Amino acid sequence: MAVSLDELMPRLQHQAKLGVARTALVALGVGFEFLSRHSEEMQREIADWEEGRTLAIGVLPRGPRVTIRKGGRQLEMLGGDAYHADGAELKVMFKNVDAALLVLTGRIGAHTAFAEHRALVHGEIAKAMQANRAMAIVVKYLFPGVMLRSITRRMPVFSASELLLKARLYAVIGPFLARGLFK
């Protein structure tokens, strides 16, 4: 039995959206890990996080996820999809892939997604606020200026060393994506 193009297109579109979300979540995870090692701003932000704190960011119901854990003074991306996500003490989950893509592609900020009930938090609100501040640091380095204008209140000003750090982060993300997205 042949499948018509009209029946196939919605499935292909959904798979493409999931692929974009997965790629963006990997970039976010790599950003958390890289910046926790190289950015003083990120190191200050996560300094009070307890050892072993685990954060999962993903798409409901079974969409892509990335899990990050604090170990020592750094963050480590553990992997994606269901990997360690179920045991995370803090979960930030988008209600669907369309809601996730609005944030992950820089069309709206995370604060807007929460205000519009596009995302859920499972865990302590204080820890979610800390994670949101850390995510804002990652986004500052991940997104180009054009995108940052639409999702931040104030356009960040980068020093020369921060611009170099941003370039280094871009260079690190490429190989992660090229080698199959996860460690």
Second form
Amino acid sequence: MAVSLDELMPRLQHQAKLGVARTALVALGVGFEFLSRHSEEMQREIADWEEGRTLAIGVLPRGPRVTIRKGGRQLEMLGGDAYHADGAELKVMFKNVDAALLVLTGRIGAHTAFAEHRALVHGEIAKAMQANRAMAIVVKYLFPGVMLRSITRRMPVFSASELLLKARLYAVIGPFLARGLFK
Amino acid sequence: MTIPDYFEFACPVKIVSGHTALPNIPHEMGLLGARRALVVTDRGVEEAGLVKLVTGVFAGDDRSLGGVFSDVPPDSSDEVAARVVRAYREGGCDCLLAVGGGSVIDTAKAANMLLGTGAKGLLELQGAERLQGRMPPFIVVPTTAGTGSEVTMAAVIANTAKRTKMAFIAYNLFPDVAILDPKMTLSMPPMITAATGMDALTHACEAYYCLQKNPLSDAFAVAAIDLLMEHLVPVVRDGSQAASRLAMANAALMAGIAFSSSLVGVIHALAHAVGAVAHVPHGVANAILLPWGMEYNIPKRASEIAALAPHLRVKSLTGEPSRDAAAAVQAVRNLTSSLNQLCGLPRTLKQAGVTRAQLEEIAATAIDDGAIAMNPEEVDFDDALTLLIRAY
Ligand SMILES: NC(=O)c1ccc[n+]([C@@H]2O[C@H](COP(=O)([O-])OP(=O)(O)OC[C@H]3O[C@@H](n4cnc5c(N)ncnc54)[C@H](O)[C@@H]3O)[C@@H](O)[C@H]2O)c1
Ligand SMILES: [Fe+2]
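Structure of the form predicted in complex with the partner chain, please, following the form predicted alone?
First the chain shown before, then all remaining chains and molecules of the complex.
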């Protein structure tokens, strides 16, 4: 059966949005992993997370997701499949891809997303708040200053070494993003 | 007024309010298709003779009670909710009827979740908006005028094994009917009246300036503050006036509707933590923290807090937002000072029995509270500790 352009366009747009969300989630995962190795602020934040704690962030109903696990003193990205995400003890799932993109492309902050009921939380709210703080650290390094000004409640201040770390994260994230896109 | 880019608002609760609201319970059950209710309550409410008032309205009716569960403790838990479920099943019930304050209502909400989802335990239902399906018929008769839990989509219950508080937020947690009858709050002692009333005032104030404020929550918040400012002090002074009790019940309910949509912020995050660590009653903790939390948010929300000033009965406004906001905070301080004189409501954390050594643990607990994310101003551990030291 022939598909009309009117039917095709929304589907293509939706696929494109999912693609952007997938890429952004990979960037987020890489950010968690990288900063847990190199940022003292992140290391302090996750110090009390118990070994094996898993956190999944994704898009409903069957969109992309990323799963992060605490192993040793660091965080590792387990990949973007539903298998890992479904088993995570803490899941933050955006209600739809448009809601996810608002956060993942830096148009609203994670706290605003929670306040606006953009995402569901499966699991302990206290752990979701801890994850939210860790995510705020990733966001601080991932997004440029102009974006941070509008999405954070308090503009982060960067030390010289943190600025250097931001540059290093940008350098490592490129290849990961490419891999994430073509996985 | 700017309309937020996006907001959600819901209040699917039928409200039956009045001096003869109580006898409507069986009829409301009928509308919900229910025939046999389990009353969930606590000892204090039972000893005040309030359960008898409820059982009395079933005389000569086809609808009946399948039992009375009156074992809800102040820091209720998953174990208590599981016992409520057992009593419900043993009594052949098809409807929950909560008669009590926030502790009872939250316990009944937890039991209702277990009944509606068939889940083995509450741990697997923790979170925000993850519940699916319809819960069994659920009627609430509040006996305090404070929490507004009869119209909120939230519940907090302790987990006995893990010794943590579990939070639940879901649209299907709303009760079906709230019955506000002043007979049910007449027996509240002055101190509980004051503390629960201050909980309601905190809901309304935080709802008015927190992140998800919207025109609908604003309308309910402001109406609640007006009623509270008119009736709270008189009703603490003389709790026997049914008209004032009814006004307070409506005020608490409206504040509940407001904050269920726009949510609460740092004051509630700290108050929950003060409750968890030092066992200070929720309303008492809020009363102490309200002026400090409002003041903390003035740099971000001066206009909104200033807009509350006339409702908090500030007489002379300057038109300058941060000065009027400061006057609003002062009005709250004056109110808690009056309540302190009238019934001994504590004004500092120290007076409430908190020790200085507990403040760090309270701050650490507070920054993990969901409400912290809804506060306009950022709050980290040091900020939380500074606020607690001020309120100490
Ligand atoms: N779910 C929500 O939306 C929400 C909102 C705010 C607070 N809460 C929760 O509510 C709880 C506090 O509830 P609360 O402030 O209503 O107090 P409460 O239910 O704990 O009751 C306090 C005491 O007052 C007694 N009492 C209640 N009504 C009485 C009456 N009419 N006459 C005489 N004694 C009476 C009770 O027996 C109890 O001893 C906290 O656990 C808090 O976390 C829930
Ligand atoms: Fe409250």
